[in-house]
Structure formats: structure tokens, C-alpha cells
Amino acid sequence: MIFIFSSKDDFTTNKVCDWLRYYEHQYIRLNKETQNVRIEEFDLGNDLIILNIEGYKINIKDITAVWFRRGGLSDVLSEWNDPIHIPKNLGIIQNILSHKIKNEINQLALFIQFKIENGKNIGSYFNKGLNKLKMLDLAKNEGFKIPDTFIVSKLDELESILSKNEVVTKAISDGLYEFTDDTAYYTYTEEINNSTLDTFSDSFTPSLLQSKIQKKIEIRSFYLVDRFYSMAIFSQKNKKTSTDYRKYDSEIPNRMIPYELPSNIEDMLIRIYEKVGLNTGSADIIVDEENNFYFLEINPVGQFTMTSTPCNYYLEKEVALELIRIKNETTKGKDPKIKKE
């Protein structure tokens, strides 16, 4: 059986599910919002781990192909069905206990996640937060150009870099992306120059700076098991998108068309994917006026519909077919039917 980790509002997952339905393969889609997940039975010695997902009893041995898109078991099992009652007279240790219990469940969830993925997966929970600096370092060692990359925490250091380079700043981890009930807060890659220094103190939290590349085009390249599906984004002409193409201009959308990476660039990317143990991802690359390829980052749970749609690539179909291929390889054609209890 094919198993998908996702969220309920993910349109890309809907499309992959449509393709699985089209090819008549059963699947279970576990959304991170799902409340109704229980462990029915756990007997490691007898290799028996049975989950109950919205009424479906799933023996995880029967899971024969996995797509990790979002969420994961640790999201759904931490929202345990029955609220946990910690006795009230414990005083200061009460908080410690609640933290302890969360950790207990999380360790269990991570183990089951690991057993479910077990090498028959596209994407992985354990790779969802790649370290940006590690990836840049890897890319550099594989022969990619990378933008000059600095970590600074003092204003005078920053000023001295600014006197020599045009720079941008972005998060070392992920940018801000938060929604309250009535407001959305977010950060993009931003240019830093002398006019933006006003609010910075003399010393500040270590921050990532990168030299600004004079880009000709930006490339988004989706990778799925030895194949690249690349797209050129002509974001440079548009002021709004020239620093970060996600600052989408809905009136004049950026031109996005199919692109073919040079084979040596593809080879470098394959080696990077192999080193971090990924079989899918979306790489962000910049090409400058001199045709140098600059590696920016890899998104391990690739947003591929934004590449697939303008390029007519049908990547959702490719992901579905790959899941079916993995399933057939794991089961050699024998796959038990999913039954609701």
C-alpha cells in the first residue's frame, strides 16, 4: 500500500492522489491535521506495529511505498486523542513532566516514522530541515560557485563588507512565515545597503550575508530519482522580483519556461543529493551574465507544482508513477487491500 504524509490543504498532494486513483492504486494519505491516529498494537519482537488511521487498521509492514511531503507521525501523534492528565499537586515538576511526556511520544513517533519510510520512500521526514550552510559547503566542494557567504554580528564588520560587495541577507534557517488570525508576517531575501542600516545595533545576533549575484536567470530544478525537471525564471527584468522571485508580481508574472541544465551541473547536483541521502528535492540556482552557475539552496520537500504547471511537466504524474514503481518493487506484485474496520 502507498502511504502519503501531507497536509489537508496541499493541492499538489491532491493531484498526486488523482494520478494514483487514475492508475487504480490504493493509498493512505495522512494529513498533519488528522486527529484520529492511534497505535493499535506494538510488538517489536514479532514485527507487529499496527496503526489505526481514521478507522483504517494499517500494519506498517504492508506499507510498500512512501511519499513524504509534509507533516509526519510526530505531528499527528503528539496531538494525542485523549488529553493527558498530570496530577495537579506536583508543583514545579509539573511542566517538566509535560515536556517529558511529549518527548516520550515523540521518540515513539520518530521510530514508527523510520520504520514506515524504511528505504522505500520519496522524500523523508528526517531530511525536511536541511542546513543551508552545510548545503552551501557541500555545493562548493562539489565544484559549484556559491555566492560569497559571511556570518557577521558587528556593525563595523558589516560596513566593511558593504564597502566591497553588494550583499543580501536571509535567514540561516527558514525565513519567517507566520499567520495570525488577521495578519500574515513573512521575510524574503533582502538587499542591504547604507540606507538600511538605521535599525541595526553595533552588535547583533549572528546573521547570514551573501554577495548579490548579477543574475541573468534563476533556475528551479526539481529532481526525482535520477531525472531533472528544470525551469528558467526570468525574474531580473522585474524590479519587484530581482532580489527574491517569490515577491511575486501578479500583474506581470515572471516568465517561466522549461530549461535544461548542463550535464556537469546535473552531475554535481546528483552528488550533493547522494551525500545527504535525498532522492528528491528542488534546487535553486542562479546563472549570472557570464554563465556561471551559483548554487543557492535545496528545498528537500520540493514545491514542484510551481515548476510543473508552467512547464507542462506533469510532475504529479511522475511522482505517482515512481510511487507505483517502488510499490511494485517492494511487493513484487502482491499488495494487500486496505479495509476499513
Partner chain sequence: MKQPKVKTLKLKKNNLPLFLNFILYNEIDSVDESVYSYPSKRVNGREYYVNNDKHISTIINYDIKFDD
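Now show me the form predicted on its own, since the one above was the form predicted in complex with the partner chain.
The following holds one chain only.
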């Protein structure tokens, strides 16, 4: 059985599932919004863990391939996580016990997540949030060029850096990506210059600055197990997209074409993926006007539809085929049935 961790409205997951159905392979999709998830049986000595997902009983030993995209068991495992299990009128200890119970359930969920993935996975819950600074340091040590990178929290520090560098700022962790009923909120890579200094206070939250690279092209490269699918983005000539190509210009869209990375760049990326324990992801790279390759970051979830469609890579199909390959390698083509209560 193929097991997919995702969210209910994820377009890319929908496309991968379409291909699995086309090839007539059974799968279970656990969305992070799923409400009714509990442990039916847990017997570690006999290596028996059975989950009940909205009435479907699943022995995790029957899971033969896993794709982690979003969510994870910690998001949905609700058994024993109800305040009704905490005696009332305990005062401050009631909040302490509530926190303790949530931590107990989370540790249990993490162990079962580990058992589910068990080396037969594409992507991993345990690598869903790569540290951006760690990845830059790792890339530098592997031989990549990286932009000059600073963390500042005071206006005079910012002014000093600006006197020597053109800089951009971006989130240290994940950027903002939130929706309300009528509004979407995003953060982008933004240029900082002297004309914007008066918008800063004397001190502010520690912020990431990087030197602005005069780019020739940007590259988004999706990696799947042992192969790269790369795309060149010609964003530098459009003022709207020159700093961050995600500020799409629908009237004058960027040219995006298939691209083959030099073998030495692929080799460096493979070493990085291996060191962080990932077999998939999307790397962002800038090529400057002197053809130097600058590493920016790796998205471990691997947003790849935006690469797949312009380049006709059919990456949703490739992910489905890789899941089928893993499943067949694990089970020799046999797939167990799922029991419904």
C-alpha cells in the first residue's frame, strides 16, 4: 500500500494521485486536516501497530511506499488528546498536565511516523524544515559560492552593510504563506536600500541580509532520488521579478526553459542531499553574469509543479512511478487490502 501525507487542497498531490489511479495502484492519503485518527492497536514486542483513519484500519507493516509532502501524524493523532482526560479544578497544574499529555502524544506520533517511513519514503517528516543558515554553511563547505550573508538587528549595523553592499532580505525560516477568506499573505525576497532606511527603527527583530547577486539566470532544480529536473528562469530583465521571480508578471511572464546543470554542480547538490538525509527537494540557484553558481536554499517539500509544467517534465507522473517502484521493490507486487469498520 502507498501512503501519502499531504493536505486536502494540495494541487500537486492531486495530480500524483491521478497518476496512481491511472496505473491502478492503491493508496491511502492522510491529509493534515483529517479529524478522526487514532491508534487501534500498539504492541511493540510483536511489531504490531494498527491505525484507524476515519474507520479504515491500517497495519503499518502493510505500508510499502511513503510520500511525505505535508502534515504528518503529529498533526492528526488525536487519541487521548482531549482535555476531558484531565481532572477539573486543578488550577495551574491543569495547564501543565495538558502540555504534558500533548507532548506524550507527540512523542508517540513521531515514533509511528518513523516506523511508517522506515527507509521506503520519498521526502520525510523529519526533514520538512531545513535550517536555511545550516544549508548555506553546508553548501559553502561543499564548494558552492553563496551570497555574503549577515544577521542584523540594529539600524547602524544595517547602514554599515549598505555602505559596502547591495543587499536583499528574506525570512530566516519559512516565509509567511497564509490565507483568509478574501486575502492571501506572502513574504518575498526584497531589496533594502538607503531610501528605505527611514522605515526602520533603531533596533528590530534579527533579520537575514544577503548581498544582491547580479544574476544572469535563476535555476529551480527538482531532485528525485537520483535524477535532477532543472529549469532556467529569465527573471532579471523584468523589474517586477528581478529580485524575486515569485512576484509573477502575468502580462509579461518570465521565460522558463529546461536546463541541464553542470555535472560538478549536480555532484555538490547530491552530497548536500545525502548529508541531510533527503532523497528529494527543490534547490534554488543563481548564475551570475560571470557564470558563477550561487547556492540559495533547498525546499525539502520540493515544490515542483512550477518546474514540471513549463518544461514538460511530467514530474507528478515521475513521483507516482517512483512510489510504485518502491512499493514493488518492497512487496514484489503484492498489495494488502484495507479493512473498513
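Superpose the two forms; the largest set of C-alphas matching within 1.5 Å is the rigid core. This structure is a prediction, so every number in the text was calculated from the model and none was measured. Numbering follows the first chain given and starts at 1.
Shown is the Cα shift of Y186 between the two forms after rigid core superposition, which amounts to 2.6 Å.
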